[in-house]
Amino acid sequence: MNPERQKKAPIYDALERFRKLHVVPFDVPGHKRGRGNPELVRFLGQQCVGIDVNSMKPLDNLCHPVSIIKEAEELAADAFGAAHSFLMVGGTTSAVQAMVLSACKAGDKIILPRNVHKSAINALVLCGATPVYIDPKVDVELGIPLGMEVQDVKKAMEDNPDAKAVLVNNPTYYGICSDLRTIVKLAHEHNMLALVDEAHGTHFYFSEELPCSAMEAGADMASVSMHKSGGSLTQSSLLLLGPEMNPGYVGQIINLTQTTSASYLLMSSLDLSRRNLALRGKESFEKVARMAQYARDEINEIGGYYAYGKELINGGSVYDFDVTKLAVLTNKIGLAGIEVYDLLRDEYDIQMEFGDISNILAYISIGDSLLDIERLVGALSDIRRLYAKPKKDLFTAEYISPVVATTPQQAFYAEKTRVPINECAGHICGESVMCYPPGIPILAPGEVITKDIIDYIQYAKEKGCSMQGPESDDISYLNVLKKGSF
């Protein structure tokens, strides 16, 4: 990485030369610089809709960029020791689909852990790919799927010699990590490419005390999360290539999908975001893994809780541990983590990540302070002495291993019935269903719908999890695949 060239920001410093201009608007977007819309002025303010603008010639086009934009794509590339990066303004999920739709076509085999993002399996619906699943590891006390071991990896890999790639999430969730640099050697020993999912990982390329990067394990693409820990506004995410792609077909498998009126405020925010870190990120997220730490050890005391951390490596499921998430094990105080989550939220006014049946998460980021902490610390103890239940049985596991029966695409698209939940069993889905967030589905399309997954669903709901996915807004019935469709 370059400091002194990590220092420009050419896409904000165009916007701001743009805005000195006092150009008349007779384009796009049709509040003219807010004139046309004095309420959504008084909203965000000037400073904003002024630079909502379209694409011109002295603003560059994302979806041909030759100047500005190339330029903060160059500057990204650089601070993330990436052969080539692209300004994503449709989220991670978009920048997943671009892996996934860049290395497989209809018929392909591709292996990936189930417990991905839906991104993931809904790119295998517009591709048409076969997904080789690797069922990971569960945590029975913790409730949570692990990472990949590296020999269902190997095995995967030899049985499936024909497929083009392996998909990775570094970290999950929850902060767990496999084997990355072990599992892109073998990639690429089998001829395959390696796909990272760093939805949650944008630090790890600015510290050496956190879990290898995808870059650094010489992952050929990586998905990365600049609004989530990057600090970037919130649907603007990277796509990273390494130096074997060719960042001319991705650009076009991008622009598939991708808007043709991309927002500056986005773009803008990301060429920002990458100079802070550049400049700054080493300082910032060594104070955030302090932090949480210090938020671990505080929230151990309470009693009760288990705040879970690099204790849990085991050089294999669980191979490294990102020890800025903050996951809070919550059942033994007879609660589910959503519903602790309800009441963080309700009676402290505290907004966690997500609460799920068996824990709570905390994102724990280069904005966060030690008094945040502190009243999160006194919001859980405060929950433990006034809430907490005795302790009774309760699902223990956030995954539940699938049978698939057919692709995701051919069930997605296949003859479907409607049919309520509770008979659902022996089924085909044709639709997910997933708690949002984490986003992971708990039925894809093309799996066999089981009575423990009925069950877990009807737990989910009763808990107050948030439920999304099928065409159904209270998940009572699900579209399941007609007999003889597929």
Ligand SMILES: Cc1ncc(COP(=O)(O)O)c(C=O)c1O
Second form
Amino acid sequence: MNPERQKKAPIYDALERFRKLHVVPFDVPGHKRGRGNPELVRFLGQQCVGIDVNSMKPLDNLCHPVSIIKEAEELAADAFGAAHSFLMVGGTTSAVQAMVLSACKAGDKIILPRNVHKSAINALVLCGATPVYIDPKVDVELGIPLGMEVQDVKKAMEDNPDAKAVLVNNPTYYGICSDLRTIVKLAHEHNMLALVDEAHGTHFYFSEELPCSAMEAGADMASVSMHKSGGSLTQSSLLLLGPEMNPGYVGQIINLTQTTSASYLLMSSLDLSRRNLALRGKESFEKVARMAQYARDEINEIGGYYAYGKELINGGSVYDFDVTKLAVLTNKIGLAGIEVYDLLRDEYDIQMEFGDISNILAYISIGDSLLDIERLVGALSDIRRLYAKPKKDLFTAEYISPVVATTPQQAFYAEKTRVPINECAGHICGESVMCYPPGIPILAPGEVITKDIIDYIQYAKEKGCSMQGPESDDISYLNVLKKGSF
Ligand SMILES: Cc1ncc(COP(=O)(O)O)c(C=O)c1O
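What would you give as the form predicted in complex with the ligand, now that the form predicted on its own is on the page?
Full assembly next; the chain just shown is listed first.
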């Protein structure tokens, strides 16, 4: 990284220059710097609507960058140690989908853990690739899926030498990392691309004390959620490429689905956040790691909760751990994670990132303070005192191994019929079902529905998890494949 060069922020500078010009707008957006929508200006402020503009020569164009956006992408590549980078305005979902669509076409195989985000499985619906799933091991006590073990990845590669790519979570939502360097090396030895979902790993690039990043490990592509731990606006993201990728082709893939009206609010936030991370990221994330460790120690002092950390590392399914993630096992106080999540919001005005069946997760970032951490610790202590109950009837495992009957694309487009949820066992699912967040499908299109899965969905619904995916709003029925339809 070139620290002197990283002081630049070309999109931000161009917008500041543009603001001063008072150009008369006969182009979109129709609010014309807010003049046509005073209510919006009152709500968002003139500073904000004044730079909500469309592409024009002095401001470049995300679909074919040649000037300031090109320079911002080069600066991001330099900051993240990539050969090329793309600013993304469709969330990390668009980056993950661009990775999969660049690597695979219909009929190709891709090796991936089953605990991927729905964006990866939906990419398979779009391109028609066949998943070769690796079951991540499960920590039964915590009820969370872990990382991929190297021997399982190696076996999948040997059994499927025609696979085009392997996709790795670095880290998972809960902070678990696989042995990325070895998996990338294995992928390249088998002529496969190494794709990395780093939705939760932006900060890995800015501290030597955190797990290895995708670009450092030599991966071919990485999707980095700048808007999560990187500090940019919601929906802005980065796609990073290694030296062997063809940026021209990946750009064409991105443009298959990317908007032709990219938001300058999002792009300037990426530009400024990249500069901030490059100049101050190291000290910021060291502070974040210290705060998270302090929170872990304090929560573990309360008793009844388990805020886990590096002690999970086992050299295999937990090769490394992201200490900035603060996941807390709650079920020992007789409450599901989602119940504690609801109590924290409803009774203590504390919004957690998510609550699942057994855990809650706090996202600790550059915007947090020790005062906020103390408030969380106090509230958790209170909840234990006021709401703890005997531990019974709580599910212990989060992950259910899938039986894949057909590809996600074939299942999604097959002829389907509605079956009441209680009668679905034995059928093949035609849609996805997940708790969101974390957005890891419990069922993906093409998978066999089992009684265990139905029980799990009913339990998650009962506990108040926010469920997404199926056509039926209340998941009273599922669309399953008609016999002989694929
Ligand atoms: C692992 C993972 N990948 C990808 C995404 C998609 O990110 P976005 O919401 O920015 O589209 C998420 C979202 O939470 C995620 O958890």
